[in-house]
Amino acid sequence: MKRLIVAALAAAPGVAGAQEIDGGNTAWILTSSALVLFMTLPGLALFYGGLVRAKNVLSVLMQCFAICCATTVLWVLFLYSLAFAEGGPLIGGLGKAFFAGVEEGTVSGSIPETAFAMFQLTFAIITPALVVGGFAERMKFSAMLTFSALWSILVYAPVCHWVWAGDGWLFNLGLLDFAGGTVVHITAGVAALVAALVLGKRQGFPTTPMLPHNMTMTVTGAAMLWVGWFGFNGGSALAADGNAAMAILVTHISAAAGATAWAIIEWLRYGKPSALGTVTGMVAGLGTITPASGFVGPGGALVIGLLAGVLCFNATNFLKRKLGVDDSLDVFPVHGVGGILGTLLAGVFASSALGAFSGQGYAEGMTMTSQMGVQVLGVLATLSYTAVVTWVLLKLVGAVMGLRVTAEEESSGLDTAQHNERGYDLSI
């Protein structure tokens, strides 16, 4: 259970011989590793990069890219240890800062902490990326870089640790997130929406068409976050067991009834399913089960893949529809909500009486009423922290820099505005 492992290496990580490395467990979690970052890149970026319009490709592929390479930089020198070290209930110290003590012997749990370092840092990567989403096609590239290196710091880092470190306040208090609904879902969706508000709509917006310039691209992106998500949830066992295993089908089971779902309501409502609602309730299905991946079974995560489905779709419609907001590529009511639905919904399907998976469960002394009232403030709490510090650092890196690009610019596309390339030329 991650839970444990994770409160172990927070709490007292293991010396060089001291505790013995499982070659097995070892393999999985590289295999994650690698399975993780698959889904940025290149299946984030290409899932974003087709539903963009043509002139904006290259941005959207080229900022999944430099997210990538900026955060593996800033975890090496103390990202991990604001996440992971000793420290206090609210962030980590500066005692793994520039990865101290993290050698090849040192383990975490039966794996080297250089596997679960490694594991972690593909989260920390993917979830600036996903915000990406919310600002596409206007945000200056300078002023997305300086914003997500400080989100990191700032939002992922703390939430980070307040889940899933030993000493973290919300890891006590026993909520229930396996692998990643408020430290990832809820913070990415939150802040793509606040982000979303702050720089405004895109030109045109709602009333000139924005549609998918390569919808290929996108279905070819979302199939490699499916195969991709099952390093997610399953590598955060942390072991090649059965809680794994169990994860990995709930997962598959959550993103196929959330894509048929979607499907089946545009199906019923326009006259035909499309490509594009169907990936994307696939997406929904496999946000909203990863709080819970680890502790429902496959009855619970149908149910939750279906609600997913049906919630994220209306979300959506509402967003755009009724509020008006331009959130780009739809990062809130997929991510947001999801992640939001997944939490509490595992405080639900937790229970063994609903066939959740042998040994796990609701935290120590819980109920469902206590342990759903643990799940709601686990998700107030990093809903309105993340709301609040996006928006600073949105004005604050505004204000230095400027976060939009011209009017000029934007029409042009950020291709040949931010980066003087060219996704295409067919000329040539």
Contents of the next structure:
Amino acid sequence: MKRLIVAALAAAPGVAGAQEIDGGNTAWILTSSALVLFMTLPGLALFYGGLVRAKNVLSVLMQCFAICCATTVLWVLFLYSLAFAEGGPLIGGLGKAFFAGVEEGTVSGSIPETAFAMFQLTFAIITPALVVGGFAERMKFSAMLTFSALWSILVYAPVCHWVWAGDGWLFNLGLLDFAGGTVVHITAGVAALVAALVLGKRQGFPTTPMLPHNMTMTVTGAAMLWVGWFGFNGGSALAADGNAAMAILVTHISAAAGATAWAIIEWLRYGKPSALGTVTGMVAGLGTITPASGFVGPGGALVIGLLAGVLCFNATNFLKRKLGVDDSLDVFPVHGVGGILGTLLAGVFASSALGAFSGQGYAEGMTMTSQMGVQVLGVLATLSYTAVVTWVLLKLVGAVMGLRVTAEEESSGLDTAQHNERGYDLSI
Amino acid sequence: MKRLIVAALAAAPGVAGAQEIDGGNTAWILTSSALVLFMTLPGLALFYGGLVRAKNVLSVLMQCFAICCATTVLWVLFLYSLAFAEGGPLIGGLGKAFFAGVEEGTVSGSIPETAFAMFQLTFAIITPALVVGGFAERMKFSAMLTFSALWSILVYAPVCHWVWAGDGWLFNLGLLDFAGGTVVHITAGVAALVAALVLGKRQGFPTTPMLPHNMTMTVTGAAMLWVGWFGFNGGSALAADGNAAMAILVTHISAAAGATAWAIIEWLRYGKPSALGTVTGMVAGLGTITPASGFVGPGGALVIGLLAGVLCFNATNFLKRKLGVDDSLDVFPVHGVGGILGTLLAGVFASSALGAFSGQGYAEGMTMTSQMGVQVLGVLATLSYTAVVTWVLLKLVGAVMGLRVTAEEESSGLDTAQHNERGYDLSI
Amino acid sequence: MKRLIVAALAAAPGVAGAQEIDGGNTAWILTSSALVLFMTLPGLALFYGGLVRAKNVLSVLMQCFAICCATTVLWVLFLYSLAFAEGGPLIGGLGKAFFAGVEEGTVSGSIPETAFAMFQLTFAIITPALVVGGFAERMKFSAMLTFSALWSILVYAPVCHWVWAGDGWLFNLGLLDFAGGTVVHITAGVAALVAALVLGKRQGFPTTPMLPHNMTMTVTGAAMLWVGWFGFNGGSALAADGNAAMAILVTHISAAAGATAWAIIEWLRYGKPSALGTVTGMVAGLGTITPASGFVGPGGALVIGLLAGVLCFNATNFLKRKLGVDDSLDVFPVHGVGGILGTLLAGVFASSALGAFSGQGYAEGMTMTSQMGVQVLGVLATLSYTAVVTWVLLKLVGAVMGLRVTAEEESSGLDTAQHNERGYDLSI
Amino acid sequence: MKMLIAVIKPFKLDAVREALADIGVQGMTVTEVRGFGRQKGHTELYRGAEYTVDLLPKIKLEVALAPDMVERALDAIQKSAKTGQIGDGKIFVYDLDQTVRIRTGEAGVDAV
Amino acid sequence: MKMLIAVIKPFKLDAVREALADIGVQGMTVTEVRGFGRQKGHTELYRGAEYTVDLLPKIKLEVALAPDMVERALDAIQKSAKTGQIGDGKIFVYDLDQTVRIRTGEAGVDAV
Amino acid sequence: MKMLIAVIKPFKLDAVREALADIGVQGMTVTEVRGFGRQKGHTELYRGAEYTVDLLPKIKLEVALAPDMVERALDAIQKSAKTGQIGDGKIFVYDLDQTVRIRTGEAGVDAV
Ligand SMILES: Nc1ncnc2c1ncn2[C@@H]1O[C@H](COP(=O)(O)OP(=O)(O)O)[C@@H](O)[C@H]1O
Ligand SMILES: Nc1ncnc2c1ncn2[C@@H]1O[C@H](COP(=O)(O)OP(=O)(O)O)[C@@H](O)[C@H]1O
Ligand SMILES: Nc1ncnc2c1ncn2[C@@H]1O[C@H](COP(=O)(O)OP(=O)(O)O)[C@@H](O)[C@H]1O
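Provide the structure of the form predicted in complex with its partner chain, given the form predicted alone shown above.
Let us now look at the entire complex, which starts with that chain.
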């Protein structure tokens, strides 16, 4: 999120007569909203759906859809207000509950506040949807929905307020998080890890291979994520300007670098690069550049992407193969680790003193050291808050309604067990 | 469609020297055109394609593609002119046939007239494509194409002129139809119903289950429809402004509410919510908000979406299970009923006197009562005109070339029978 | 590419204080960049992927992905500079290597130079990705990657500079190539043909039928190409104006006309139109209108599209059935022939003296005859340069690492042989 | 015990299943197969080239039953699967040595 | 030589394969089939209508072996495929006339 | 009547079909199966973990024929399906009790 613009908007959206809607900026943010929605539906849904076994594919698509719908309803009721209305440093107030006072003509920065609210809603949707990868193939739909709704309220909204609202404490400390390294990727990654631990492994993990049932679906979803990310990071400039354009360029570079790094490692280690490795490295590159995207330059992006590929590859193997944690679709090692790495590197590559690797420079009064302090603090705060609240929520929901499907349902597949449907019937 | 802008444009596009092209608005309408084309191809094609049996999947994709191509050629020849050139209250003239007088520099409102014509063309494409769902799995390709072309000329163009041209009679009565409740959804829904009745049931209906062959395809298509609808309703503001942003926000809310309502009903009634139910409710929510999207607020959208889910669910069951009408993919109960409901509710929730459920208010001189009168009239006129002309057209085309494939072709599938192709060959 | 704007930008991007970023134009070019990336990933990848046999589907997706990543990294290093920095008439200099001097605030025409660089990068990606169709189902991944990277440097960058850089020789001769008839389609088509010849036929060609394994995937990809092409041709106006809108309108018309022509030929000749024929005709229509899209009108577009369908149909049959050349996915007859046809027809239908078939007129001092001379020269130069360099590159790469997989690998499929993966596992 | 294999047209599956159920057959196993025989394949079109595809989709049923049921089963399948057009399919019968129900270990007639 | 056909629950495939390998079976052929028997199908939901789907996914194994292996193989399959719930499947055994390994032309016991 | 089952490599299907047609076989039924035998499976890569996939795609042919055709058919299949590499497949032959053509009710040799 562009800092000044957020500040302006947090202060008094739609009040000052001086503020006017800019058509170019509005066009871009509306487009970006469509792009970010596209990332979740169908992008992420397909990316995740292809990775599970055929008997569970619809359960994953359904989870992404249901989260989108539930978050939207909550957003209208009070979630937008908790995230962005004036409140305290920890959470917003209820002044904008049910979109009170947000009219067609209300301006936020240089765009309609409805455009801002819509754009932000797409972020609030994708974050819990990312978590789905942690508990895929074994969680009850009812528990999933209850958990995700509560999590949006108790994790997403506060952290979002900390970082992007004008009165958020991390915002005011000057945390650099352009498009959601902390707000989106660390929260989602940590929540997925906690969910994987609380729910336990899938039947047969890790001895039975659980290979993707449809890699063409996964690659398609990955491509959609790449395209949609132009709106995610580019839209976070909240304007159609040089900042947005540079954010998109560095985003694209980091995606390519992340994919390249992962593929090369596989090539060296196994003799062959895989499509899944390539697209996973790409997602790692995208997640990692996210917090940095508005602050760094092309050189920095190249380094960030390469590091993302290398680190996330190793984190995936360590977590899944060494520790044996069944974070089904590797959300933590890709998004969590990527989010942490990116938030820290934003503090480095924002510097304007790195020659060809320079970024846009620090805010007045900030140095690399002071900035890094803030970045570390932001990472730790997000990480620990998310871990604790997620754990409590899962225990609670588990106590009330149980988290897992029965063993019989798990082996026959969630699609028929939870939704009375099958993904494919190509026989007739 | 924004009323004033249409008025302006219908009056004298490109003439007044005062009119200037606005870059932001143009960027948004070009983007919206891409989004609405995306709704048909691949969106609707996949949504429908997944719902039929594997042996007919290509026939559905092909029908959507062919309709897109044929409508485009007709649009250039004279369809655009019939819909939007100056003419009478019932139909446009031929002044713009072959795009006469429409140059790069011609302005319509604040955008190039070519942008307006392109945007509107995408609506003219999706409307007959929606009808495909009514006669899927049994209609001859040649008959389908002939019927669709004639229908575009004799149903779509006139109704479009009535509602959106400056000299259209419903336009001048002040009908509120922002993005096509009457023009798109009622015409398509009614035509599909009439087609289902005239063509008769598919072999085996209703005893043989005809389950979707690829629900992942249907869910993907549904997601694309959702994203594309941002352009459908948001683009209908013909500008990148607060009206467009609010239209998108309410569109999104209604989609989520419709999905939620349908899923909850299934959950209560069958113990499980299904992915197909969820996405069908979403499409119902989208279709229903369409006419209202530029006039209502978030509160109204929530109510409209919920009602859409409930009503369309019951309409589907009533039509298919009670009446036994084989509208193959439920076009009438979803789009027809949704279009009627939305056109009526636009008249209600446009009111600025409903507190948290208020909309943008009526035009000067209009009250809820007078507005509802116009809305009812618009619905009835569209519905009855479409029903009659569609019926006559089908009887005519049927007499000339026959409407249905042979029983043998129907049982072996339309893909090989009509196109010498198969959807899938995963064996090698 | 709009000529004046390119001229301006080539002259001195970001220098003149008079140049200012226009929000509407920037919004549109960022959107267009997303659309063109979407054309390659997932568009082209799916279009091509569906056409090969199931055992090779991932290899095709992987090739598109890998080319995207490698080109991006090269673009940052020096490819952008070679293509667009000031240099000579044949190639750009290294002044912008590693994006030296390209900052957030640098302006190019009326948009940030980063936006221009990003937009152009998407063209540099799709061009070598198109070539994949020529050697699909038999080329080694390592050889493919090496070849594609070298080809981007030695073919794409120079030809791009010739045609679109302010000091390029064809640019200065006044070649009309709005969005890449020569730069994209002729280079890709010729390279695919040369690759098909150098690599030789697939095992079993032409006796064994090698039918598409998933036509729904191909149709989906085709639809995405259509939508994305709005950004390809529309974005090449580098502004959100009447030129962009008209470019999109004529693009759309030509696509529809190309599809119609191909389908009608099949209908007449085989008694049935096929989905694959229809979408192939559509791609032919799109490729052919590309160089002409900013210069012609709707009437010209209709003719161009129809001719594209007819000519590319016959070229496909001639090359594959008569000559027996195994250009696996018919890249040359569709893109090569289409690119040549379109570049020539741009010289015709740009004329403002063709009545209803008129275009935007020639540059000052140009007549149809003089313009056609330039067009023919542009075609011949691109064609022969590409053919020679591609041939040398393939021979070189072949000598160093071998071009083809082993016969055993070819028969078991490239997915397991080259990537240790399979496309589908629908069994569990 | 006897095993009966029937290769039929796909859209006849429901009819055959019902006909067998009517005579008391309680179990069967169904496989999607492709058949090659007298029935002509269909033509497929691929960018202007025509190919003949000889292998047509068929359904294979495997039904284990007591020897005294075989005649009735043959009859039921023939009646329900017949369209009179080429490609209706074949029935093959062979001898089973042993039959076991995994769940209970029952063997022979009790197992089917 | 004998041929043994086992229809089992899909998720038991790995277990059965291991059990057979343990007793020395070196080859088998696996087909995805759908089974109809006592096991109730599941319900599918389609826009507010419920359908019962009777045909359930099963795995069919075909194993050719020497006659003296049959008892052990039956035993191994029964143990490894059994869940005790309806739908566990069936095993059928029949006589083979001939067995040939294509690669070498070996016949009989040497061929499997 | 005899039934002949051949499990072969997928890309050999066309060759085998032609070889059988050449000796006068007019019908057969084809199933996609997966085979497990001496042939090593391939490795699959999944985000940095390697798995061995033992079940390899094979094609199963079922051909019913008159007893006097069996030798020639065995021969034809062996010749056309052989690559000499592990995994070429197997042929099994067994006795049929009865054979019926559904369309006509013909039985025995006339039915195939
Ligand atoms: N000799 C055979 N062995 C195995 N299956 C056969 C044989 N002949 C025919 N079939 C199966 O029966 C199906 C129908 O046979 P076909 O000759 O087309 O029709 P019909 O039996 O009505 O003359 C074929 O598609 C094939 O699956
Ligand atoms: N008579 C039969 N012939 C062939 N296959 C059968 C027969 N009966 C059962 N099967 C197969 O065995 C599977 C399990 O049978 P089922 O009756 O459901 O369970 P159980 O054997 O445990 O009582 C079925 O799904 C079917 O594939
Ligand atoms: N005992 C068996 N029973 C059934 N099918 C078998 C048996 N042994 C091998 N097969 C089938 O034959 C195929 C080839 O066998 P394999 O041992 O790999 O090669 P080869 O026969 O050339 O030594 C296997 O993939 C499997 O489908």
